[in-house]
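The data below hold one chain only, encoded as structure tokens and taken in the form predicted on its own.
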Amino acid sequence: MSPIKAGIINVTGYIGSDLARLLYQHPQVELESVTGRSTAGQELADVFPYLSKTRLSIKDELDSNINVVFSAMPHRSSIEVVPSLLKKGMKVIDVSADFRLKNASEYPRWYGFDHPSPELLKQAVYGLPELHRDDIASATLIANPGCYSTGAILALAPVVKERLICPDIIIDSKSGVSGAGRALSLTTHYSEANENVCAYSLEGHRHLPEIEQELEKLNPEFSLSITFVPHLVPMTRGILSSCYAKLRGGLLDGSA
């Protein structure tokens, strides 16, 4: 089997650089081309010394011989490049949230823009292999799940599918600061994040509709009510999610 030729758009973010590390080590993948807007013309090894073995130059545009493109663009930016990549016959794995939600009307509320390509939302496959492995294998557009969404969905999917719990669910999640990306922000400065735990997005986090969407598919007749509160904790990476729900009546005494 010939190796898959992969490319990364926006390799210079945390997600893009980690993708480069993982793809370079993958035995069935050849990382062929990477792009970066602010670092075009530089060697990838000079920008990220730990990627010194890649021997890749950062370019303005991807090479044309790519089979699979990973778009690590910010939210709202992937929409501008993905349609043209699909027309070229490339498979696309989008790491942003631009194709995660099936309902286009959710985007103004959670991401602040009207989705310009609702037809692609129907085409995109939510890229959680534990739930959609067969669909992912044949998809041309895959929407990579959000970080909080991944942990919460995987924790709750078995009990929601079998309706082992009551519909009221609480998700308490704690994340490291790298989840905010490389862009500077006050809340992720060392002096702000160190020795501190901070709840945020108390009015509703943008990963909540993903969680609701995927869990409701597992049991459409199960009317879920989900409370989700994320927290920023002083560590670089990783997420701990604690999910709470009452067992459905009769399960413990065997009468259900």
Second form
Protein chains: 4
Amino acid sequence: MSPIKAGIINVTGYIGSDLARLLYQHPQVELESVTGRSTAGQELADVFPYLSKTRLSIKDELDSNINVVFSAMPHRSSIEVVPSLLKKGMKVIDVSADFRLKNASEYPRWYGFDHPSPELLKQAVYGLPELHRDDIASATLIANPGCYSTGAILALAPVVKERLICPDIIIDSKSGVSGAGRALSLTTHYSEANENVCAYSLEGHRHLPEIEQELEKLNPEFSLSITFVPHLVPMTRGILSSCYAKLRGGLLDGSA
Amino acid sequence: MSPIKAGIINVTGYIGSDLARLLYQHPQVELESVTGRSTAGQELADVFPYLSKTRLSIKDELDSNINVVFSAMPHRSSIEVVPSLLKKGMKVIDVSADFRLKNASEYPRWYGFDHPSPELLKQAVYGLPELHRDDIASATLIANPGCYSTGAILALAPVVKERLICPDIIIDSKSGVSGAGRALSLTTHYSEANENVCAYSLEGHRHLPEIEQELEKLNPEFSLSITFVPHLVPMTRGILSSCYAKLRGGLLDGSA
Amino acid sequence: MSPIKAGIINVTGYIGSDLARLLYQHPQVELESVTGRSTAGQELADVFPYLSKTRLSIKDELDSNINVVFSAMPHRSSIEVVPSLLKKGMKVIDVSADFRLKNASEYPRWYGFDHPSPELLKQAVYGLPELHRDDIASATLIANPGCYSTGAILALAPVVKERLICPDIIIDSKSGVSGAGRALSLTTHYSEANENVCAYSLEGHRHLPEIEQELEKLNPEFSLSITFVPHLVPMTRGILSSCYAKLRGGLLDGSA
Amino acid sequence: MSPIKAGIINVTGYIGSDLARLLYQHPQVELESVTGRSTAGQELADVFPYLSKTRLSIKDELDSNINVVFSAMPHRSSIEVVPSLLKKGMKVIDVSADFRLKNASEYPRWYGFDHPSPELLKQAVYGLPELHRDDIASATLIANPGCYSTGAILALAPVVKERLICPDIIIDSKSGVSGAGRALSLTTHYSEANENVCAYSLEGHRHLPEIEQELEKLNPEFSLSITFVPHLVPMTRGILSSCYAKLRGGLLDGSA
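Having seen the form predicted on its own, I'd like the form predicted together with a further copy of the same chain now, please.
Next comes the full complex, and the chain you just saw is listed first.
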């Protein structure tokens, strides 16, 4: 089998650069082309020395011979570029939230914009292989899940699908700092984040509608009520989510 | 006012040594006497160089002229020593759990021993100044609260007292590592605890009965059901507890 | 003795806010007045909740009744303000580098500007109490030492003064991240600084001329050659400096 | 090419378990057999859940069909086992120090025992591929370098080989904590190592003779004098070594 030719849009964030590392090592993939806005024209090895073996230059635009493109652009930016990539016949794996939610009306509320391509929301497959493995294999547009969403959905999927729990669910997540990306902020300044732990997005976090969407699909008649509170803990990578729900009545005594 | 003469039993753990630091700085206290088992005979300054100004030797036994003694012994050990200190007329502030629980029958379940002095449990004051300030001032035996208990009780006291919430409460706590003390374990080994976060004591943590006891006192007719899950996060000090409960029905629309 | 009335200029950086914490607790000081540029008009407690007891508002200008003012402004800015404070009769403790170097000709090289007040450089006392305790007590302008300088000078002063070592000295310093201040940078971004250690300022760090100046004063005929390499390690506070020099010949065999 | 059948002795330390992770992923290797003392009889997946895919049981003894065995035993223990493995025709890669030093007389000084098999020291190849790639390929006994040694030798090899520097070299190394292994100690207790940095082994660290041996081989007439001071910094993995030496006279002005 000839290797898949892969490209990465916006290689200079944490997701893009880690994708480059993984794709470069993948035995069935050839990483052919990477783009970046502020770093276009530089060698990938100069920006990230640990990627020096890739021997790739960061360009303004993707090469045209790419089979699969990973778009690592921020929310709202990906949506501008993905349609033209699809038209060129590329398979697109988008890591932003722009194609994760099936219901276009969620975008104004959670992301502050009207979604310009609701038809692509129908076409997109939510890229969680444990739930949608077959659809992912055949999809042309894959919307990769959010970090918190991945952990919470995988933890809760079995008990939601089998309705082993009551519908009130609390998800208390503890995340490393790299999830906030490479953009600078006081919250992710070392001296602020170190020896500290904090809750945030108490008014509602953007990953909640993804969690609701995927869990509800697993058991459409089960009306869930989810409270999700993310926390930042002083580590770079990883998320632990403690999920709380009551066992459904009668399960333990066999009367259910 | 002449200064209070204070002593510390078991000064060589994290609690004892930090007590030494705080008491040494206190303008109304003279730290007169410290004891330790494995370190008896050494200078306090040799074990903890940052305490060099104290000019104290670690002894086998407390001096007899102490007014207030802090017992920083482990659970089950404190109980052996405290009665004789009280008889000598010393005021005792105990940091173990040996006098925290009012109901002696909780000790076998949570600590694995029958409490030998139930009458002292009645006499002891739970040392949380926000709840028992006056009693603490006049007490001869003060049982200092557990770390998780302090955070959870202070967070929940106002809404429990005023019954603003439903009785099902979830406490998800994130603690630094020093709470586990100076004794070595794989869980608190640097390479295991760093870049990691974990839940523990899922079957029930010893601080739960303290939390229940103090919150129930605030509103005895309010039958609480508390789920408490502690987590270890990679920092040395501090605890953040996220507490979840539903607002009592009718509170927001004024019908309550 | 009536307490000293103290003020802080630029209270909103790490140095300014920690000064506020320390001065507030000091039994002989009353913290009366704090200023900040971006935060003027806010309550100090709103910017730093742990300073809520200070009950101070952040203003544009210092109150006029201040006895001692701490200037926590960046390099080059302090120099603009300090002369007028001195004229008002205030004692000034400056934490920038603007008055640390005795030789005005060092400023263009290390700080990129011509020093406008060389006469103040003569007047200023280098605020390292272990070396200049008496001068500090009587000074009106005190230039507080750099962080690396403090550690390196204190480590080397005894052996330089007594000429126990050869003149080639290497100082390898390991610093926590808060020394870089509260301003954001990729170097101090949590996910970059955590699980990392790096050397920087290989071409020469600004604290070197301070170290040279103070060590040379201790033994003016001793011609030192100092290599100083700072490193950033993943902790918030603290510096450890390992200093390397050869013992002077003959010291050990008594022939010196 | 049929895959190499590999085994690991003492898989339950940090080196052994990380070897298992790497060998399991290696496309040309089949990890066939792992041993451990305290964990013999358990599944590897039960001790290290992240190794669950290996489907290996921890045994008392290696399978006999192994081509290459990695011995991850502590110093002094490896030497007891390696000769019999060699006799069985296995290629041995030893990660202890038992075969690193060519000069048997160094063992009493640095490791406290007389080396029982000096002839194996001659046979063993120091496993640093940048220096001994061809010898490693044909060797039957490979002594893997120490962690500090690897960093220091690679940093200094080019300038030592070409004699670009003077012979007085200072190596100041900053290491993560996992190098101390999985055995518990107060030094590697989280609350002690976090927010801390310290120098250790000031009287001489065991990796120094390896560094000397390998650098001297590169330029036997160049008489080196090396000062090596290791430091512990609060991170799990990685070492940064800052190496100091003077350029040889005349190099810069062309007179050398």
